[in-house]
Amino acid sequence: MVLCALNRQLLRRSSSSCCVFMARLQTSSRRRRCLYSSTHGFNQEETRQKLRAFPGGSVDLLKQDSGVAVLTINNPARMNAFSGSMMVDLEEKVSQLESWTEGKGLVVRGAAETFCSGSDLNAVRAISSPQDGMKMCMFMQDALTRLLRLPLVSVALVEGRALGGGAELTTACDFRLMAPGSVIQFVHKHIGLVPGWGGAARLVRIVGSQNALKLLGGAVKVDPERGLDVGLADGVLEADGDAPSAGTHLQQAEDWLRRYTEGPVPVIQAVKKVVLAGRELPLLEALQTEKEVFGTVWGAPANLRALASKSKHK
């Protein structure tokens, strides 16, 4: 009896974990809550207008009637650096596309050939009070966390180098493309520092934590044969030009993307919606989610249509 009781309040505590992790991953015209409020000392307008105050460069969002979209870090000046309204260009833009209910997919890049070096040093010194970087810091780490949370398959293509926050805007990515001659580093311990935008922890979950301790820890070069080997990398692009039907990078890229986005939007949003309660939830309250987004999809027209076409097994 009392295992019972148990049971049946461990259940209805996972519904109630289920409804609201359900809840979040909705899409919705409105903004969504921050990770962070007043009790950590953070007013996210209030740190938005900070970051506004150092000027350069964009952030640029195409969508495209295929159901993906192309998001690009636009600051070639400074290798595509984060200034402080780019970040809040960033965070916008995650906004806009968490409202897209026609998205499938999303490809991260930046412009000019070059990935992205992080934060703008010219904003870093204007902010380096240990108060104002905390609050970058919690802006940030909200931005990239939504970006992985999108009911998007998204992928960064690695041209150049991703350096520092660039690097860690790779891990907010599902995946990863390189292109030849690219590396992704984790610069920070020498400026001093660890990653503060998220990409420790989202390392630990794409490489292990042994291998993020050799990429923190040694701040080691990744090349995209290093990419693969401690799986960093989803796959590797032909140089452009090199074979006929290759195409440019961001071609290649929406080419691989595809494999993944084909099919109707409520279905491959489905998709992306149970990969994310399993990676983020308990097994109890992953299988509640599950079970919900099922729900969704079951009986719905895409479902009908392939049952009548019985295209099951093709």
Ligand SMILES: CC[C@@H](C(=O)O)C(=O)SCCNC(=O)CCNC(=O)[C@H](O)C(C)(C)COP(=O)(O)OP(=O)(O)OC[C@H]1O[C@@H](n2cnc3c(N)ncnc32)[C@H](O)[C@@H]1OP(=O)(O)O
Given for the second form:
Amino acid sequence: MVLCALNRQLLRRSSSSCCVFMARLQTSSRRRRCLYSSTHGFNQEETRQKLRAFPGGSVDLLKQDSGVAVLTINNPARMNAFSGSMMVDLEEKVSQLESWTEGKGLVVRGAAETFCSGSDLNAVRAISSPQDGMKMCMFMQDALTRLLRLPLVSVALVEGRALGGGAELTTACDFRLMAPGSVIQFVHKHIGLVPGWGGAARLVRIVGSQNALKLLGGAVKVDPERGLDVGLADGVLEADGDAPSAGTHLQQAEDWLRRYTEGPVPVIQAVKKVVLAGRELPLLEALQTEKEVFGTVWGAPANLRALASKSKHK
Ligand SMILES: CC[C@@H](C(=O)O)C(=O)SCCNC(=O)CCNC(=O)[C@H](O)C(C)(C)COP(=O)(O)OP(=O)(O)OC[C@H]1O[C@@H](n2cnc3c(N)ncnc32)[C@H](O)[C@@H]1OP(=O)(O)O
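Please give the corresponding structure for the form predicted in complex with the ligand, as opposed to the form predicted on its own shown earlier.
Up next: the whole complex, starting with the chain shown before.
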């Protein structure tokens, strides 16, 4: 009796939070609600203005007809470190991707064959007050959480170095591909910090708490071999131009991603949504979300076409 009541209560609660999760998953042209609000002492617009005071570089978005977009962190003079204006750029590009109804995949990479060396240390020195540091942290946590929650299958193409916030950025993608000679390193400890852009929370989910503790506690240089070993890397690319068939690292990353993005947009987006629900929600809520998403593809054109073609899966 008590158990039944508890179950009913849990189901009611899970169904209402599942609706909230589903609403967040819906792509719309509206700007998404930020992870933080005034109750956390955060004002997104005010933080945007403050960050814009530290200009330099850009974050560039190329949406392609294939349904795969390329997001480039572009500040090569500073090894693609994030200036304040680039943080704002990133959040704006994430907003654009949230309303990209034709999108299926995303490659995140750095310009000039290196990934990203984290926050621009000049900006970090200038905004070293705890309050401003917190605001930057909340702004980037929001942008990177929304990046990972996009209904697109995303991959970080790591060439050169991914340091500090750059290492955190790789964890905001579904997959990581490492080029020969590349390094992912959570260098935070060496500068008296811990990750603040959500990188630690995501790292634990990717490699487990034992490995995360080793990587953060030892500020370990993760090369491709170690990346594969601990489960941080999902693949290693061939050296650019090594085999004529291999193509550039970007082409290799797009080819690698294709196996997950081939197919109708609603189906690919649905796959990402159910995995995301499983990753982020307690089981009952994840099941509810899976049911809702299932309802959007059941009997839909791609499903009916496949049934009519009597396809076999040999
Ligand atoms: C909140 C903080 C945390 C976070 O957000 O999570 C961070 O990310 S803090 C930043 C962490 N990153 C670093 O500490 C990287 C520091 N840089 C380096 O270790 C080296 O520069 C390098 C990335 C290993 C490259 O070394 P090298 O190949 O020898 O080149 P240079 O050192 O000459 O660098 C070229 C040029 O780029 C500038 N640079 C590099 N990284 C940054 C950075 N993060 N911020 C600002 N500027 C950066 C470097 O100063 C050089 O500039 P010039 O001296 O003007 O040529």
